[in-house]
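Single chain ahead, written as structure tokens, the form predicted alone.
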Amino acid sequence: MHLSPDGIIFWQSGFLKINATIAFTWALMLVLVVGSKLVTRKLSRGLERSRWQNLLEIVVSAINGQIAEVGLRRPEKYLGFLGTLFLFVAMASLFTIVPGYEPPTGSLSTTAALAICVFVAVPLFGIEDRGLGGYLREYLKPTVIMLPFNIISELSRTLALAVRLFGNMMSGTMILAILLTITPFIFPIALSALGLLTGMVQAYIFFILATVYIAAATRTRKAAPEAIHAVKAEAKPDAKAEPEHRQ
């Protein structure tokens, strides 16, 4: 058992290769985005829908609603972003259970991509949100001393998601490895169920973080009421268009 997919390599020519990180990687993206292509082909806004779109509607409600619990007002804003990153790390643990496949969130080059992608997007949120001026004079504060040390801590929280991601990963297959040569195959097959619950704490915890960075960014520490208001909304079913459709 390889404890790292960047191990297993599928195709090289000189220094150009394709591992197990990089197939995985590009192959759980299409199943991502081929999916949601399915599932939104035929959306329905009456009372018949499929349980394919219920599905979505509930993932959809349940990040919407973590977002605007967080503090982000308009969190539809930023449901694309961090609601990408809580499927792409919770897939990549769920798809355990396929024969060969390897997630790729544990290798440190998906997991330091993931958490780059959160380090870009703060920034961006934040200058969208307040201004060019108004986000860099944050860096200032609350003297100009705090300069190099707020850059230090930008910089050490995204090692810090790279690092944690990885190593939770990792640490499953680790010691999933090590079972394996001391122990009847019980308990591998039990601990790799508890792997796929680990996975997805793993997934809730990694987008709740980026969650709160973005919202530090933009500094909206409290959710909006009508931000919650709405998402609460959205999840209740239409009092008024049930009566009518008995009718």
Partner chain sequence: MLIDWFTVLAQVVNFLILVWLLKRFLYRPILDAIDAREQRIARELADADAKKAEAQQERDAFQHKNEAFEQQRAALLCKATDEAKAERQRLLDEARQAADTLAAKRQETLKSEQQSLSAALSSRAREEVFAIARKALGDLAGASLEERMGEVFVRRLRSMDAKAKAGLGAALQSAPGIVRSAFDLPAEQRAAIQKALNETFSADIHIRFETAPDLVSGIELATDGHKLGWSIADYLESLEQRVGELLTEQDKPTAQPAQDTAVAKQQ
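Right, the form predicted alone is done; let's see the coordinates for the form predicted together with its partner chain.
Nothing else is written out below except the one chain.
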């Protein structure tokens, strides 16, 4: 039994290799892109539309609404990055119902990659929005003494993102594998259902935290009320995330 799908290597040539994480990620990418392409191939702009289009519209507009609710002023700008984060993590969890599938998010490499993406994206969006000076000045607030703590916070939250998602996904897979060896009937199904729920919650947490970090980085004086809202939103997922993290 592998602790991470990274261990399942299909092909390797020196440093280059194709392991289960990469392979399943590609599969997910394929499903997502082909599915999207199929549905959006003949989009209806009228009032009548297909159920798949309806589903995608619901998902996309819900994500958009969530981003706007956190306090980002132009949600469409962040939809590509944040929406993909959510969809990728959610789909990775959802596909656990397929036998033989190993969620790529169960690999610390994947979650670390996603956390690194967030870690890089946050300052990028922040600098784009308020300039380099404006963004860097945020680290000196409220006083200069806080600079190292702010930097530590930045790094630790990235680590937390990666480890939280990995821990949850991995534990779900592990528990399922263990249960299958102990009680091969009924229980794995219940645990699988629970795992699906956990996966969805994790996807939401990952997405909302990334949104909150970006919102905090792009916070401007003009958007003061939104910022307050964003702080509230940040507090909630953290509170929710802590018990998850303890699992």
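Quick caveat, the model's predicted, so the values are computed rather than measured. In this text, rigid core is short for the largest set of C-alphas that superpose within 1.5 Å between two forms. Positions refer to the first chain, counted from 1.
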item	value
I145: Cα shift of 2 Å or greater between the two forms (core-aligned)	yes
